[in-house]
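The chain that follows stands alone, in the form predicted on its own, written as structure tokens.
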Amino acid sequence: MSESVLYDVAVVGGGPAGLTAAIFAARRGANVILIDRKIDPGQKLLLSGGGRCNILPSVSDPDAYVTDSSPFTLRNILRSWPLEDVRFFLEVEAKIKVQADPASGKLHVIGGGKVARSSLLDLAERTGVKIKRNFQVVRLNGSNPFFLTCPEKRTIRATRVILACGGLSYPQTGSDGSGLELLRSRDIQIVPPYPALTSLIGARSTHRILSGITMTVTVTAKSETDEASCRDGFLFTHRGYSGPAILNTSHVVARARQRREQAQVFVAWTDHTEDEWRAMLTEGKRSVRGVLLREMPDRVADQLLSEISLDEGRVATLEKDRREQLVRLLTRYPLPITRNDGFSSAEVTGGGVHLSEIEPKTMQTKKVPNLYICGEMLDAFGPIGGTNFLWAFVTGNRAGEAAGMKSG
């Protein structure tokens, strides 16, 4: 059964990218339908920041993003709608009030993710967007017009289509990779997706007693192909390791597994260099443990000492080879990981549609006219802290403006 209406623009996916695309397409005068497989679209907004919704970063840094595509293309896309303009749209037009976290400077929504989601949905409806809830597009046929087939053989026709279906992360929100499947027959290059911004699973049972301890550390992840480093919060969990420093480097582990490469993760427990630690562990009357306790939680210090069977001897009597063993553990500790966590808990999806497949100014695919792609479906992701919402808003804006403009 096909709807009699021929829509100017059909947006598939009601997350931040899709809602933004629908709003800007409708503002250009287009007759827009937004289709989402959930009864309540925009669910990822509810999960961000533990419900607080870290909706934007304090600064836009294109170099912080990870992509297998051209960094130059990514940079041009991000700069096409400046951060201050995105914030104006959210605060003034969508009436979403944000405030900066005093410690991190990250921008959170006053009232949390529920407020952000309801505000964007309200704006879309006020702009004239028709929202079709609890509908999943299972096939995308044709091109002029497009035929979007939903369950029970219902079909929606549209002159232009914007895909904003998300990746594979948090599939319970509706993003399960089905959007990428819609492109399989369109000869569009897709970088194999992988879970990004995930926790890491640990292999050493003795670390479980450290569960709940948080520290600020430097994590460095290396594989044959990739390397990433981050100084930020670190958390011992009952399954392994988490916190921003882990999440922001975990993609190296995920990509290594995908390529059947080996990956190693190292931790520097403080910001002291090797030479600084050698100096602190060479002279003085303090015990070795006492020196460590000045820099880290006691349970972590005891764990490190136990791993090299070092007792509470004095610094002055510490043998050189034992000192070097300890310095290595303090500055380049090999984290005993087995794997990264999967898509079910990944905050975002790495990989996706290669950026060479789209026109950067419009998000239109080069091979299929009038087909646009935005948000997490594209091959780019940033660190935690609002960068991925920024990417969603910018690419959604570009796609919506371009698709809607053809209706004017």
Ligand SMILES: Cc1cc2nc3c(=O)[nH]c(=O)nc-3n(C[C@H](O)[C@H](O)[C@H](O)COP(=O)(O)OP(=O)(O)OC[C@H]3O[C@@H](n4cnc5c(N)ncnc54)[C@H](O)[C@@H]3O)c2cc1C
Given for the second form:
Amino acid sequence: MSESVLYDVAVVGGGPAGLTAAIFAARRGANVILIDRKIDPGQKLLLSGGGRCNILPSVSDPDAYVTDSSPFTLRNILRSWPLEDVRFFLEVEAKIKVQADPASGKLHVIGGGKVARSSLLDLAERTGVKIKRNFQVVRLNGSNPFFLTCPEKRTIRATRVILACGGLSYPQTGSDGSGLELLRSRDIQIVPPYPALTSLIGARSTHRILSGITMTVTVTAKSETDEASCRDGFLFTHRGYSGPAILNTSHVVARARQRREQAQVFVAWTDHTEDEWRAMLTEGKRSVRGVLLREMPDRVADQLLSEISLDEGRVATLEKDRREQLVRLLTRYPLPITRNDGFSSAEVTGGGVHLSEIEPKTMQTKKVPNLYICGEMLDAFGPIGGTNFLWAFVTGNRAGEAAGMKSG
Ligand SMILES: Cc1cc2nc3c(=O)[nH]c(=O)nc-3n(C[C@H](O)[C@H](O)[C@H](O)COP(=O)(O)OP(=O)(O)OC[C@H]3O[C@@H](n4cnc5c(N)ncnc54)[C@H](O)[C@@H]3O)c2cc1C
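Now show me the form predicted in complex with the ligand, since the one above was the form predicted on its own.
Everything in the complex follows now, all chains and molecules, and the chain you saw is the first one.
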């Protein structure tokens, strides 16, 4: 059964990208319907930032994003709606109060993700967007107009369509990759999706006893084709390793697995260089363990020493070979990882619609006129810290403005 209404714009997906797109299209005078398969769309806003919803970063840094597409295109898109303007939209227009974290400057929502989600949904409704919940779009046919088929056998007709279905991560929130499936017959290049910002699963059972320990370290992940490095928090978990430094480099492991390459992950447990460690482990009367304990938790120090069967001993009597082994473990410790934690716990999806498929100013696909794509469906993601919501808002704004404009 087909609805008699022909909408100007149908937005598929009610996450931050889709809500922003719908609001801006409606402001341009378009008759807009937003369709979401969930009864309560925008669930990722609720989960984000551990409930505190880190809605924006302190600065917009296009170089921090990962894409297989052109970094120039990515940069142009991000710059097209500056961070200050996004913040104005959220704070003044959507009435989402934010506060900067004193240490990082990252912006968190006062009241958390619940407030962010309800404020965006309210603004969409106030702007005249019709929100259809519990409707999953399973097919996208035609082009002039588009026919959006839902399993309920209802077909929605629209002149323009904005896809904002998210990626494949945390599928229980509604984003399960079905948006990319809608493009299957449209000859649009898709970079194979992979989980990003995930924990890593460990292979060595001895590290389980370190579970719960947090440190600030530098993690470097390397494969034949990729390399990423991050100095930030690190957490031993009962299954492996987590914390921002691991999350921000985990995509190297995921991409290597996809390409059947090997990936290695190294940890520098402190800021000290090899030479600095060598000096500290050469002179003085202290015990080797005593030197390590000044720099790291005792259980981690004991773990490193046990790996080279060294628990007692003074620095002065440390043999050169042993010293070199220890310096390597301190500055380039190979983490025994087996894999990343997969889409079920990845904060974002890497890959997606190749950016060369869209007009960067409007998010309109080059091959299918009047079809727009925004948010995490696109081939780009940023590190933790508000960068992914920023991408969703910017691309949603571009798509909404452009799709709505045609109605004026
Ligand atoms: C645990 C967690 C914490 C996070 N924390 C942060 C953070 O603090 N800061 C940050 O910047 N980012 C964070 N992110 C990432 C951020 O949530 C996403 O990048 C962002 O939500 C993507 O926005 P989107 O609108 O593109 O897609 P989504 O938010 O995934 O929304 C997509 C919507 O589309 C709907 N949908 C999908 N397919 C269909 C279909 N076929 N028919 C109808 N509806 C459909 C879904 O139900 C969903 O509501 C976090 C993610 C997770 C999982």
